[in-house]
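Consider the single chain below, provided in structure tokens and representing the form predicted alone.
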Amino acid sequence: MRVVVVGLGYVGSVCSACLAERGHDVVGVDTSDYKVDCIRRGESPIVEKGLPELIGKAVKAGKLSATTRIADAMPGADIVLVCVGTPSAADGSLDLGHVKRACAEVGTALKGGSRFVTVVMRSTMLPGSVLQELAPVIEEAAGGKAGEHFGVAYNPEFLREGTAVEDFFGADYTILGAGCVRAGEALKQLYAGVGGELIVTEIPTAEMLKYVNNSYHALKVAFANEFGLLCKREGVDSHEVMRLMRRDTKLNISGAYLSPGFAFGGSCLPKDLRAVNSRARHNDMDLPVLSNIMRSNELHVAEAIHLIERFKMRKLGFLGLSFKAGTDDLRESPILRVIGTLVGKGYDVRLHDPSLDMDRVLGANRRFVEDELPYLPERLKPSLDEVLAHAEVIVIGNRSAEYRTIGPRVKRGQVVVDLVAALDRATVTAGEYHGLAW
């Protein structure tokens, strides 16, 4: 294929090394006349481990060249690599007056032409990006639109300074977030053999992924430091804490508690935390990203609560009351803070769990209903049915296996509120389906 990439700093560089070694013909451009003529000299622009000899191997091969005009680059193109950054403004917010200006001069090089070209953004930007701010530049310098007379997609860059070259060819995945089905075909076969798994999604999914990975990246290095500090002040060798951690796949370096979902309950994790807490606080500690989980914690009870208050009805129906399906542990389960908070504002409650019976709820938790659940007995029945019949808003509080067929009986008129992800929402054809944070 023919590749133009737009902008030769990190990212695009090592794209265009990189690409140019698979065997296609790239076109590097940039306004910089010294990154231009590095390329055009077989040498690298910036410092990265093994670019050098990737770059000088190429334009010696004529597989990479470079020019500081858009439209000298853009005949016979087949797909446009905009790697244009994309800096704060002063409020924090994204700057994308850069990737604009590049993406109207690309416009205006298409305009005309009958060539199918797929324009692909690979800066980080937010969602709603390339499909609300980009496409509309684009479509109006070409006159055309996207979808129709040029392809637009988002293909975002996991590349890691000092370890480029290697993370482009070995990476686990590709992500080609693609505006139609031709875009992703183009983008398929610029990347095939290359960055193992080639994944094609939607394009807002693509932009957000982006700031997943890296927020998340952002929070392990604090959760660490942060776990580093209470250790040393503790005498507790930090490295080897860690290092034990990370040595558990099934649970903590996993997919483990890493989908949307309802609050965290059960009898360890709020302990545990606030156990933690307290002892960095009698250090005199200020360990911010601890210190705020439990408050993230409420806020998605506090956010389950309007969820269901927004509908306005007033017969409500719970399904699911520990924490955890098949079992009747219900200490510090976040659902019973929703139930008593909407029973004390006098709405209608019925209750079901397949793992609770009243009549063998005996010790701590015997004790736990007899303080702080005084409602439950009541409110609680032991058939589905007749909490189904009940309500008008239907809430799923846990993954119990035959709440996740009810789908076909909730009835018109009827609203599910699931707050688990038990539910295939397609299931729901009669009445409303709504997830806590999908």
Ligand SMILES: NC(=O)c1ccc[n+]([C@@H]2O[C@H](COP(=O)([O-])OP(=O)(O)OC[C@H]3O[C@@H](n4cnc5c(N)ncnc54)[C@H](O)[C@@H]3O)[C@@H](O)[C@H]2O)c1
Given for the second form:
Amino acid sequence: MRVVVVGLGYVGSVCSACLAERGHDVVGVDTSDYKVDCIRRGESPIVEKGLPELIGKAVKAGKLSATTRIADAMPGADIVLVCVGTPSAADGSLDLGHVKRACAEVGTALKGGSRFVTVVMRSTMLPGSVLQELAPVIEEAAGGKAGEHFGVAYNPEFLREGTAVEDFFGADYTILGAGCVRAGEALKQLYAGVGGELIVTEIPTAEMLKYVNNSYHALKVAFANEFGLLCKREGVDSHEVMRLMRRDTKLNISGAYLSPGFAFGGSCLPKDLRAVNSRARHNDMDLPVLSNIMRSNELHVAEAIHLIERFKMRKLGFLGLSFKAGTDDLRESPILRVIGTLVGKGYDVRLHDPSLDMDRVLGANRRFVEDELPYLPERLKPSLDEVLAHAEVIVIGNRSAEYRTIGPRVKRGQVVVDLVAALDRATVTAGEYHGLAW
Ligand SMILES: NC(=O)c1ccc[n+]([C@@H]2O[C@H](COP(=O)([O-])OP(=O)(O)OC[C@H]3O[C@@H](n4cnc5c(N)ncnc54)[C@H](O)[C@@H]3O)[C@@H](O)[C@H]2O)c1
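Switching conditions: you have the form predicted alone, so give me the form predicted together with the ligand.
To see the whole picture, the full complex is given below, headed by that same chain.
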């Protein structure tokens, strides 16, 4: 393909050289004479392992050239990759100024052309940027419509400086956020044979994914560093602790706990976090990530109450009281805080949980129930049908098997508030479905 790469910084120069190596004809564009001259001489404008060799080879073979003017690069282009900077503005917001200017120039060059060109943003940008802010800029300059006269797409860049060339050729997957079928096809053709699995998705998903990845990496660093400080203070070998922590690929280094759902609870997580934070305070240590996890968790309890109350319906049915399915342990189950608040406000509440037998609960935990959950005995019903028939709002609080199939039983006028992503929303055909964070 004939590829134009706008912006020859860390992302653009690696991308240009690697795509030229794959056999594409690449023209790089940058406003910096220095960077353009570097490429023209067959040299790398940045320090990056393996890049000088790739650029030298591609320029010599006539596969890579560079210019300072987008208009000069555009004739004959199939695809344009926009890799210019998206710095922080003074208030921390994202500055799309460079991208907008580049898009306007690309759009102007597209005006009157008959070729379908796909304009792909590679710079990091927040959801909505491509479709709401940049596509209109190109449309106005080109005098045509995205999806009809040209394609738009978002293809996040995951390379790491220092191993960027290796990352390009050894990628696990490449995310192709496509605005239309033709844009998706153009990107697949561009990456054919490289980039691992090619996954086509919606543009806003691809935009957000970049931030999710980077935020997660930052969180991992902060988490390990905070525990490092605490370990050092306690005379514990932090590297050994984290080495052993990483060895667990079932719960720790895995997808476990990484799907949006309800607040965590149960007899361990809250108690253990409190103990860690108490020890840190005792040591006079400030560990902001660890000390704010409980605060973050509280937000989901408040959000659930807010969501349930939004419907202004008084009859509520809660399905699932323990913090997860298959246990009768009610200690620190966050749904009980939601229920307690709403019972206190006078809502007509009925409850169901297949793991809870009132006689047994009262046998083993009588004090706990009498002190903490006085409303429970009278409201807990053994029959799911009875609770479903009573409820105007059905709240799902854990993922018990029997709750996962209730979608078709939801009637017109009933609302489902799913706190744990138990239901496939498509199965709720008669009533309304609302997820907590989805
Ligand atoms: N550096 C990384 O490792 C990395 C990784 C993934 C994503 N990103 C994202 O990719 C984007 C680019 O990052 P970078 O590190 O390559 O930036 P950079 O600052 O190194 O390069 C940007 C280049 O764009 C050029 N430019 C600016 N406006 C232009 C215009 N109108 N026309 C032509 N050229 C123009 C600049 O002269 C500069 O050379 C950013 O959004 C960044 O967040 C960076």
